[in-house]
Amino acid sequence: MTRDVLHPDLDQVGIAAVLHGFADPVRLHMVRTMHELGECQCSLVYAGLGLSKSNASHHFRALRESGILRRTQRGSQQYAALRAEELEDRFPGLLASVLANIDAAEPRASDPRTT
């Protein structure tokens, strides 16, 4: 059985709420992971972050409430996916810009600032 968790209507979500969802480095990592994987089990999104399940739940809730992701439950498994098309319709270019800047913000091995 698939069950949708309550999600806000993006027409009712302001830019400040969406930016708040993107405002945490952990959530940015989660967003990038979901972008790369598409819809996936929630545990795959936070597995490499070293987060407790309760801390991960906090970040998933913040992303869901800000309209950035959609969560569903299938049996005992939780799944998450970015609401990329909906975000693009409501805030054109925002998600692409955020994703581009996540990569730009990470130091590269050849970056002289890291040596």
Contents of the next structure:
There are 2 protein chains.
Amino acid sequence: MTRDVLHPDLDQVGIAAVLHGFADPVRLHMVRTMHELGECQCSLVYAGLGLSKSNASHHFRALRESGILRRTQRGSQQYAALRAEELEDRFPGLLASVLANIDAAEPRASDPRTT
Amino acid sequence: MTRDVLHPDLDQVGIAAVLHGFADPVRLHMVRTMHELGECQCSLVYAGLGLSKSNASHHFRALRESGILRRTQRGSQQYAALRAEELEDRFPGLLASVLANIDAAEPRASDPRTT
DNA sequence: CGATGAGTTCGACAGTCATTGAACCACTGA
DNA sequence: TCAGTGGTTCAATGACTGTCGAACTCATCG
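Now show me the form predicted together with the DNA, since the one above was the form predicted alone.
Starting with the chain above, the whole complex follows.
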């Protein structure tokens, strides 16, 4: 299609692959950011996380290829958005529980302010 | 404690680590098996999956160190059990959604026999 | 004691992954 | 047309991972 950017059919993606997509702190941050912002420009995501462009591109691809997000080109920029509904359809509850728990992501339970 | 088998406090485990623990087809199989069997002897798990002992031991350790299961020694055998309640406590919904979707694990949607 | 069964550990090997920096490409705006 | 911006690709590197087989530990049973 547009270039070689392929967005796999979620039916072709196993849960192991999706979990692998999520199983990285950087990508979890990206996921959270995109969940908060909705569809947004890629640079917004990685600029806010202090990622190098190439590294960000790498992780965007990982997320895309594991079916977690969709990229679209608008004008000269790339936009990215979680494939939330499709994921919910294929793996019910998974994205929700990941999103719900990202905030508990870091081993910070010794933090007393967790009220 | 017993040997150097450490079972991390789940509060010290980030969601990325847990997701990483789950993000492997072999380990997902093990998780499913243990979910079905409840606490069970390790050999039951890996014998049923055709894993070599050393490989199984490797994955058991991965699961244990990411807080997904607990091992106990009874007599001369090792038993393993999911830390289901603790996980639910720390990452609500996560284990449930993983378990619920393991059956959709393999990219087999194009399989016509899925009736 | 010796043998057996259950599991762990070790060394090795191949494959994957995250990260970086530089080069590159495509589009926009002057 | 030239410069700048947004993003991708490439090559390289170090780290980690999954798998295997062989050696090892440790408790139990004869």
